[in-house]
Amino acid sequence: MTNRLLSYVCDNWVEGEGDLAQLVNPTTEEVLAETTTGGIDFGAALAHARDVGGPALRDMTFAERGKLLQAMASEIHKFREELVDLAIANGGNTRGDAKFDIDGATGTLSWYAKLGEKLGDRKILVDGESSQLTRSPKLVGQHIYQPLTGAAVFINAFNFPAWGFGEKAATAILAGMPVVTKPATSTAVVAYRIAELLADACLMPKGTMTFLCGSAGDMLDHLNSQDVVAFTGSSDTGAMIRSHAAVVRNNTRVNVEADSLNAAVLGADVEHGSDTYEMFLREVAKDVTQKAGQKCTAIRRVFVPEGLVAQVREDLADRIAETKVGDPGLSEVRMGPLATARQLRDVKAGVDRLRSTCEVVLGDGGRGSLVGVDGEKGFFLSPMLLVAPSLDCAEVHGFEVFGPVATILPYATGGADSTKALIDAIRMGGGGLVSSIYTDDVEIARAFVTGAGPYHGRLTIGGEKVAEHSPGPGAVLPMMVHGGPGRAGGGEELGGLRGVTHFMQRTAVQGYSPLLEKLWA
């Protein structure tokens, strides 16, 4: 039996109307699920949100939410078991992938629980030191920061459904503003399992979270000044929202975070075989197959110096080769299928656009040796790799494949000129989410920090002395900025408190120094 899944409006389970989309398993092409938010009245879901959950958090302290961000986090994590089947059945997640999603969620949504707790019993954050403003010690100037009076919208992409909520919900609440989350219907089943579990266990306070399963229909029409909306997806579509006339109108706060062509470098210094070496290696193989390639910061374009190039693709190839691909419920396999048709339709397009100018080493656009797979079912997609025939390659540059799909580029070495040309060509991806480097020399780190930082969000230096502790350059971190310039969607997410003043109006207050103090004390 097909289950109907629900939107949370206005603290009730509201059955949508009319045409219903389907969710699908991507192993099977079995229908799971099917929904609509056809007659959902948006604007009065955004109004409960902004009149019942934004004075009831804002009333609480730091905290108060933490506490709140905590037992979110418990609950989640008591029923993770469920939630990594539903992972596997919906998204085409490895055990590994799902726990990689929903261990994100309650991981960050931990972490900011104890910012909270730091923070204490307070409603205000002061930012940096008060001013004197004249010659006379008692006025003074002093920066605070408190929550809007609107709600949070998020509206996120299908790669994540767990993780995706968590991050977002953990910095919105801890600063005291209500969500509205939609998650990507496609992989909705998750993120409806965690939303049904908050909200049968009552944690939250009335109207701190509203739910839409499904299309988000003319919500963006009922925005106003004091709301944000944080976005996951497409460059298109974070245009489209930034362009809509009511955020336009209301200049209403928008964050994107979309499209990004992530770049590792294997710095000039290394040698086959150390442990610099097999860390880029181990990483670039991790990232071209986890969640079958499908994430925001899995790396895209690898730069090889020149004369590694054939050695690289050997090795590389080799590692990658050692996937085993099929069905995602079983053990042994490491990648399961993309997550939806429309996806490997989307993938195999943007294949044949590398394949035009670069040559393939691994992987030929087919569904490969599968595991546990009869017959032609699922969205399966064997990894590729491919080599780029020079540096400045306008596909490699110009289209993410938004898949297990990486191509090496060759570039020379010795000399300012080469150290620019590499730079250059990293910075023709537009702008990104993270980019690498592996190499233990000091010179050629600061060359990457200082040429690619500009257009990137966040940067990494793998070497020998982090070979073994390093996450990868693909996990998003709660301490650490989330987002990128340019391409990447040119927002922020999470980094610590940054991520949490998003939420919040930052206002200049001037007086008598010993009244201001008393006010946020």
Ligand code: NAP
Contents of the next structure:
Amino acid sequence: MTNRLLSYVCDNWVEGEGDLAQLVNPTTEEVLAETTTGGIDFGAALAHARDVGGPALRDMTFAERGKLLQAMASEIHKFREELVDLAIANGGNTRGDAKFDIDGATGTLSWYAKLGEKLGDRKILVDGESSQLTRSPKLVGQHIYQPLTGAAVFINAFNFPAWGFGEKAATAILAGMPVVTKPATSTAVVAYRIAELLADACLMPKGTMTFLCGSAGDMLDHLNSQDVVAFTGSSDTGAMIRSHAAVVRNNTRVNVEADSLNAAVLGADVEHGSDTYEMFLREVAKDVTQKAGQKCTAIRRVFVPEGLVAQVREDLADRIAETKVGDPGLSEVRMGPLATARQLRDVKAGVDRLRSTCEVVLGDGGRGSLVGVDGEKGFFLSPMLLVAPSLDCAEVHGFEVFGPVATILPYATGGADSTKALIDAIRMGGGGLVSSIYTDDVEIARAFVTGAGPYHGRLTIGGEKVAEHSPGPGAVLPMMVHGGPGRAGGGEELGGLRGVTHFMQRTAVQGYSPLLEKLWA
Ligand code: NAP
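For comparison with the form predicted on its own, would you give the structure of this protein in the form predicted together with the named molecule?
Let us now look at the entire complex, which starts with that chain.
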């Protein structure tokens, strides 16, 4: 029997009405569950979060909120195996993909739990040193942060149903804001089970968690100036949310994490077969195939010195071709299907655009040979590697193909002009989440950091000294910021305390120095 998913609104599970969206197993195309948010009063849901959950969290110290985050992480971790199975079924994740998502969620919650413990028994964050404002040392000014009094509204993408919730909830709850979370409908089963686990465990104070399973309905109409929207998804949806009338009218704070044409650069100093070269191959191949390339941080553009292109295309194609694609529930399989029929259609259309100018080195746009899959069911695409005819090939820099696809771009080496051409080409991505360079040369690294830095939220520098220690550029870590300018949405999450302050108001307070100190002692 098909499972009917509910929403958790005003501390109760409610069943939506009307047309149902179907959640599908992307390997078998079997319908796993159905859901709708039809008939749900989104205004009342937000009001309950603000009026009941907000005061409860603001009454807690950072240390107490940290304890709550740790309890959430532990509860989710207890059910890790069940969640892995659900991610395989509804997300087409391999076991490794599923752990990346679920452990990413619990790891981030735990990391912020420790930060809460460090911040201690306080409710106000002091920002920097106080400043003397006049000749008298009695009058000072101090910036402080306090939680906004609205709801933290999360709208998440389909690819990380666990981590997407966990990373946003960790920062919002530590800040002191109640959470209203809406996963992407197509892969909501994992997020749904997490919400169920947290509700059943009665860990969270009343009103601090609202879970909406299905369309966002008219929720945006009810946003006010104290709410924060944290959105992850496509640029088009991000732009729609940002320009929504209620958001514009109320200047509601919106953080957008969107598309990204992440680059990996093989430095001109790197020799074939060196540790740095091997690291580069390993990390690019991993990014093409992990989660079937449906990672916002996945490498899409691979910049290679002209003289090494022939070697790299052969080595990379061999490495990627080793990946067993098929039924993600089988232990030997390393890449499953794309998450939805729409995803498969969009990725194939993107590949066709790339193929109009680029040479295909690996893959033919079909399913390839699959392990453990009979017949034509499932949204499979064999990984693809292409080579662009030139560094400035507009198709490669112009749009994101959100699947197991990467393109090699040749670049000239030697001299300032070629360095500038490389940096200009990286910048043609229009702003990204993360890009990486593989080099052991400080001047090459410097040119990359100064040239690509302003266009990115994060950079990674791979080299022989860190080859054995790198999680790869695709791993988003709680202590480092996640987000990027331009195409990437212009947002920023995580980054330790920085991510917490997105859910707080900074206020400059001026007054008598000893009195001020007592306020946030
Ligand atoms: P999407 O179609 O934009 O959907 C994202 C979320 O927005 C879903 O929860 C969706 O709900 C919701 N949504 C759609 N229309 C809405 C509306 N009118 N009002 C309110 N919410 C609305 O993106 P996606 O296909 O799930 O994700 C793929 C994209 O996300 C890729 O482009 C990828 O680059 C990007 N991404 C970025 C990051 C990052 O951190 N920067 C991470 C992961 C993915 P429904 O599912 O109910 O339609």
